[in-house]
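Presented below, as structure tokens, is a lone chain in the form predicted on its own.
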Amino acid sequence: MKRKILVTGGAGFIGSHVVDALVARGDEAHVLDDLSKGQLANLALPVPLYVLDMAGAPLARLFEAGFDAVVHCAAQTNVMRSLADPALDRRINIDGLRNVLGAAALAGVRRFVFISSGGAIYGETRGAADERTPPRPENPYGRHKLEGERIVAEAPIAGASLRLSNVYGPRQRSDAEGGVASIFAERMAAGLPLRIFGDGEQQRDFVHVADVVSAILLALDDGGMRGVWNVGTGAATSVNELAALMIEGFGEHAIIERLPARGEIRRSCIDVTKLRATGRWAPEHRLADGVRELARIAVRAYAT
């Protein structure tokens, strides 16, 4: 059955994947953005666009279009940023959700998917951290997050909280808050040296953005999905693991710049067996695939 969905932050990298998938399933997406990081050319198909600030503007007349779900994605995701401007991070994350959220239970939303982060609500883990294991956020990113999830699921909305660990894929902007892959596509096809902070050891979960959106689109489906979900591939890969497949992606011989380190996570891993036990998903994206698959386009956009 067709519905009609609103993604916020459609035009985003994560969102906008997530309109060209609902499109094509025959869904009708419509798209909440402010455009202060989507950008228009991520939207490659003929949507309806509101360009609001979600924390700001009243949305009422908005949701009389008659929303049947949505997905947001819409969030300020820079750590760094929400460590020097907190405010900012919390009006953004917490007030722009709140007011989404409002608008969306005041119009008879029936379902909502809130799109969270494994990698800073779990901080370091030594394993890989399921949905038991306990929050240990260490900056006011990460605190809003969980502070999200909990605004999600005490609201009248049956909702669901995803939590990602680090996406990666086409249309991810390089100055992205972990966008390692995208950035050593960048400075590969420039011919740039590849930049790795400290020793190199440090691990993520690295996981392609077209997993992802087969993960938000099961939890729009499935009513029955409420509470937490994690979403990765529950495999660490190291930096100096990944900058050794984007070399041979490229098919080139590359210079390491080593930097001194920047005290990050040294390792984030999350299991996504909760997810997988469904039966309905599982990652199928190999990271070599997707590094090859960043190489080539950043090869055409850099040769234009």
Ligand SMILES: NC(=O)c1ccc[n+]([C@@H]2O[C@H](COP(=O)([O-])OP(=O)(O)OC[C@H]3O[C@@H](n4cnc5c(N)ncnc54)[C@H](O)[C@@H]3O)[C@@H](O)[C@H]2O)c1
Second form
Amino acid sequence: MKRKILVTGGAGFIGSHVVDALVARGDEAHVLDDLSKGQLANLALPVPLYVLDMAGAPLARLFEAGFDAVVHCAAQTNVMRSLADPALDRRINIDGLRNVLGAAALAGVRRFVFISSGGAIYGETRGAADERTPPRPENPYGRHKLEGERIVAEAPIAGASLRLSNVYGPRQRSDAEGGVASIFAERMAAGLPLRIFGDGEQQRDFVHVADVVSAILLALDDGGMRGVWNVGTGAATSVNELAALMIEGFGEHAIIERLPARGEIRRSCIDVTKLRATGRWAPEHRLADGVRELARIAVRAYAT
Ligand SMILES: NC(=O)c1ccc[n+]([C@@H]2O[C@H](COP(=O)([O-])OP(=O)(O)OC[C@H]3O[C@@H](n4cnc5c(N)ncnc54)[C@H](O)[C@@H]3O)[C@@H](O)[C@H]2O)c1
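Mind sharing the form predicted together with this ligand? What's above is the form predicted on its own.
Full complex below, order starting with the chain above.
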């Protein structure tokens, strides 16, 4: 049955891929985005777009459209910005969430999928963190994501929170935090050196945006999925390894520029056993293939 879904942050990186997937399977996707980071160009398909600040605007009228479900991707996503201005992070990531969730509950929306962050909530991980690992958010962004999960759990709508690892893929902005794959691809295409901070042995769990989207669709469709769910690969890749894959993906040489360490997390990796155990999801995209795809896109974009 065709469903009407509101995607907040739908003009952003992950949200726009959710929109594409919903439309591709015949659902009706609507987008709420203030375009502070999102871009019209990300909306490849003509979908209803409400350009609003979700933290400030009254949303009751918008919800008269009669949505079946909400995928809440909109957020202030920059950790450094959350440290510099925690009140702003709270306004967008907590007040904004409450505003959307409150309007959704009043309008009788039946399902709410909240996009949370594994990296920000678990902090430094030994091995891979599963959903029972005690949260250790180290900054306002992470603390607000954790608070957001609790707000969703207590709301009168069936909700699930997805803790994503480091997402990469087409449309990720190279000025986005954690967008190291996009940054490398852009710099390679421009013939610039790849910059690596510290020894390059810091590890991340890189998950392709298409695998994230399939987890979001699963959470959207399965009202029984409540609470928190990790979405990643369970495998950690160092920045040095990523750079090597990128160089291989371009089939060219590159200069590596070593810069002083930035005091970042050494290892961030999440365990996805719980989501895999549903039998309906597994990460399918290999990092080497995803990197080659980014290389092709970056070369095309640089040529135009
Ligand atoms: N990219 C990752 O690696 C990653 C990892 C973990 C979690 N997440 C989470 O996934 C979600 C999507 O992130 P993304 O990487 O696509 O970032 P993004 O910046 O591309 O998308 C966020 C979108 O929210 C919009 N937005 C921001 N403030 C708004 C407001 N007040 N009102 C309406 N719209 C607003 C922006 O314009 C943007 O389009 C976020 O909740 C983020 O915290 C992302």
